[in-house]
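Next up: just one chain, as structure tokens, the form predicted on its own.
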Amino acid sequence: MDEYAVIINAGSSSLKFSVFRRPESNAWRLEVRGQIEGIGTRPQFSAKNEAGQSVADEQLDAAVNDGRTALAYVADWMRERYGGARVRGIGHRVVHGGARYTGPTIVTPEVLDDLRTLIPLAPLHQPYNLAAIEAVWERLPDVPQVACFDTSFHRGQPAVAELVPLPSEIRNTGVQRYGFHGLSYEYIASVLPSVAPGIANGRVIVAHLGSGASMCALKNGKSVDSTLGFTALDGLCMGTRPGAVDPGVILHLFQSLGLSAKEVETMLYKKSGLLGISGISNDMRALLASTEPAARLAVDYFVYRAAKEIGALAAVLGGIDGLVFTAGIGENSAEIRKRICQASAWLGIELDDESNARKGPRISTTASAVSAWVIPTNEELMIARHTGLLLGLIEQRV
């Protein structure tokens, strides 16, 4: 009987999934990946096999209007496609694990209750991550589920990197810098020895640039600092999130403008960043194609903030050996990579335009003192690995 692990990444308007076959060798093999987009509006289901060939692409009925109905549709589709197969485990991306969960964890009712307390720290992600776990419990109560956290990879950073400089009675309630996108950074760190062995054990800055964006400073493959902190609002400018903002501005929104907590939360998570600056779109592709001055300003600010954070992380590392671009913008926008590398040329990065245009993997010249790379991330595979190890389905590699 074929055995599989199912990986789920649930969002507010999308449900992404991957199915990995358990092989005879000690690794999972991707069988299919897909998603339902437009949940609650115009749901669209698509899936591709390991070779990238489409195996499903269809508009769904409006009845697929929340995460639960979307998961039910995916479950029925998989049952039809893989009838008789055995699901050995289900792995979930969970954005926030707080201070307690420093690694992947088998989900129990007690764990789920703990994770619900973190919803205010990740309101765009955590509720939907946890709702997917609950929905799976209803359909497959005997299949173990594993929560893999975007915060876990950053645990073990120096104390000063985790510190929020507020009174101890506040810090003791769990207020600290957590960092996010950890599954992406962990995957990049795991493949550096094969893709870019010359920098794998050195000082590397990884730029995870997408609708959500952050950077991580790696030393010897370990996280030593990152641009995201207590919540996923800090650091870089993002699609709809502002990145770093003077706390006094937030006080001004409350005290002078009279906004409510909910209004401020909505502004910070859904109306700021590239969308807020441009007034046009949160999509970098649309902004690069636009001739509107506000669109150009949004792109300029995105690059400016990225270059500024690279400089800060280089200071933390005491220098830099390599810069890695990943995620949607980082992997696909040659223009943004070019502009960030040019703004960071003082560090010793010399871009190779032809390599950059074809996505590398190395996009710097051979003479460049600091190498630059494009490495596609694979958070789903990272979750599959953790799920397999935690459930004893594969062995730990030494």
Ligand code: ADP
Given for the second form:
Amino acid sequence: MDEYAVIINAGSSSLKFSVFRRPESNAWRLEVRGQIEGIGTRPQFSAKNEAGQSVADEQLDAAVNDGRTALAYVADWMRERYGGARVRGIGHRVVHGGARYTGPTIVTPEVLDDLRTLIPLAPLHQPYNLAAIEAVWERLPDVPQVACFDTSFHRGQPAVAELVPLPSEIRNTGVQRYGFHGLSYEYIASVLPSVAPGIANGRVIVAHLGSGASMCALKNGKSVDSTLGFTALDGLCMGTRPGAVDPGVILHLFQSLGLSAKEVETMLYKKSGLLGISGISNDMRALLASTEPAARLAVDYFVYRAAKEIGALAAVLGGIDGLVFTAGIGENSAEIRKRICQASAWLGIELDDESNARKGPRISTTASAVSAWVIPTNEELMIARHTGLLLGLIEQRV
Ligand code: ADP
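Since we've got the form predicted on its own here, give me the form predicted in complex with ligand ADP too.
In what comes next, the whole complex appears, and the chain from above leads the way.
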């Protein structure tokens, strides 16, 4: 009987899933990956097989209006496609693991309770991640579930990088810098030895530029600092999040403008960043296509902030050997890569326009002192590897 592991990445308006076949030679084989987007508005289901060919693409009934109904739809679709197959484990992306979860963890009711306490630190993701775990439990109570955290890869950073310089009674309640996008960075670190062996053991900045955006400073494949901190609000300008803001501005929102905590939370997570600056869109494609001055300002700020953070992380690393772009914007926008590389030319980065246009993977000239790369991320594969390892389905890291 065929055996599978299912990977779930549940968000507020989308449910992404991948099905991996049980490894025969310690390597997972992707069978299918798909998603339901527009949950709550206009749900659309699509899936592709390993070769990238579409195997499903359909508009769903509006009754698919939350994570639970979306998961039920995907489960029924899988049953039809893989009827009789055995699901050996389910791996979930969980955004926040706090200080306690320094690696992937098998979910128990106690673990779930613990993870719920972190919901206020990641309101955009954590509730949906956990709801998916609960929904799977109801349907498949005997299948082990593994939570893989976006924060774990960053544990082990130097104390100064994790510090939030507030009084100890506050820090003792778990107020520290955690960092996010760790599954993406861990995946990139895992492929550097084969894709870019010359920098794999060196000082590398990885720029994960998607709707959420951050950068990670890697030294010898380990995270030593990153631009996201206690929550996923710090650092770079993002689709709807501002990135670093003077905390005095937040005090002003409360004290002078009288905004409620909920209003401030909504502003910081959903109305700022590219959307807030442009007033047009949180989508980089739309902003690059627009001639509106506000759209240009949003793109300019995105690039400015990225270059500034590269400078800061280069200082942390004492210079850099390589710069890697990944995620939606990083993998697909030659223009943004070009502008960030130009702004970082002082570090010794010289872009090769032709390689940049065809996504490299190496996009710097051979003469460039610091190499630049485009490497597609694969958080699902990272979760599959962790799930397999933890459940004893594979014996060693592949
Ligand atoms: P997430 O997984 O965080 O939702 P993604 O990594 O999918 O986000 O990235 C989404 C972002 O990538 C959006 O801002 C989108 O506009 C941008 N993006 C995708 N393709 C392109 C492209 N060709 N040019 C510019 N931006 C792009």
